[in-house]
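Next comes just one chain, in structure tokens: the form predicted alone.
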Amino acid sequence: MSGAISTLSEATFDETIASASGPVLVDFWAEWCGPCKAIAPILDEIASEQGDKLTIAKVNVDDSPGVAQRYEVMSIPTLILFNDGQPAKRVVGAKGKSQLLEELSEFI
């Protein structure tokens, strides 16, 4: 995981999302999830390339179940894009880089 991606917890989630100056893409994932591991390098690339327009963060659903429950994350990976502190877009499942960028295009 690159330094461009931050890890959020129950304690840091709300403050980080509320204080973000732009859109934040949150990856809800778990250590045991194969598709989550598959998209991790894609998210690293996007974080490096789009870091000035988009913040990427991760929430481990095993470590922070309350956050996952609050946003009704039923399957992982689930990516939720927060804009102005509110969930604006949800992408469920592993996607390729071009497909993911297309899904996020209105925000970046």
Contents of the next structure:
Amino acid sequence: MSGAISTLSEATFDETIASASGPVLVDFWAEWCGPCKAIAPILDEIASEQGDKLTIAKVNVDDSPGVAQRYEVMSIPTLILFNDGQPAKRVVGAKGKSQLLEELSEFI
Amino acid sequence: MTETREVIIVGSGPAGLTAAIYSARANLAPLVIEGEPSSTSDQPGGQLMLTTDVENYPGFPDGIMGPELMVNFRAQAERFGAEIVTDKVTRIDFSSRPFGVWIGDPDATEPSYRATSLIISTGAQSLMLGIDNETRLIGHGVSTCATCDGFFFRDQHIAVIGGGDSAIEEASFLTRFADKVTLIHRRDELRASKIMQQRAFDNTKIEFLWNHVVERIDGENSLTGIGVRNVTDDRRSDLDVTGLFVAIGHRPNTGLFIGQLDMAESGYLVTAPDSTRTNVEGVYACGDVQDDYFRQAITAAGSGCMAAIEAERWLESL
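Switching forms now, from the form predicted alone to the form predicted in complex with the partner chain, please provide the structure.
Everything in the complex follows now, all chains and molecules, and the chain you saw is the first one.
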């Protein structure tokens, strides 16, 4: 298990998602988004607790607008869970830890 | 055995955190139950977490960002020993002292905490329109957070509904990204402060649609338009917008207190004149949860200070 959260860019996104062995939760965020910052520590906690079942990665929408556009992200934070390379679950808006874990329960 | 605290503060906007600063400095070791993250104003830090520049909070001549101001409030409360937990209160039993306070499962036999005195500062949250498709299209054109989502509406046409300071601030902020912002208001004048109004009138990207209400929200996977009605002649028309930001007012977060604390018909908690005392001895209410008139960060902070001092003196009298 790793537990570290990596940052994906336009260049690394597809490759990382396609080659992942388990589910990958991608957090679309930006520096100027308050609710995004509010859930960052929760994602850190989930990453360290569930690191063996779930990979968490971040996409900064300022740096990688193309990826956000491709997945029709129109609100942040948006979390998209990719399973076998395909988007399988989408959570829009900041949530508390218990609520988030419940949303993700079928994958972890 | 559940621990009993002298003061528990429920909510963490300007009112709750000011109460925390004062009661921490009074050596009452307050516990602040700050709420849980969300993309609405019902979140730790409260409504200011969704704003940009706060220009009317004294002490910051150049203004300060709302979230930054709240980070400062929180740090100041922690500096004096306030303990802050990131969770949502799910139930309070006001029927006997010490009061029972639950987080997590509200049906648990034992409360998570007990408190000799309680300071209620749960604030208010934005009203939604309550019409079809609104909730389904949140995050797909309908937004509860202009600062979060404005970025995704570059060069598009957006509608903002409302006529108060929040609506004007959102409309002005959104012109950074949008090609055009139509401000839809059900009256023919704004309620916003004069300086905000002037700024909006001077902004060439903002158009005003007076005397109109939104009746319909269209869109399958994302917002494609809205239907509006002129309230003076009932004429209906359509507006091709891809973004919709609702700022039509607030309702107090008082659902937990129904049947236990006195509240007005509007849901706002009732406090004694010139005081933050509620109808239950040892329970104080401050900030927007008991104020439907001023609703400013500075008045919320002021009433938070009052609540802390009143709670402290009451605890001393026991």
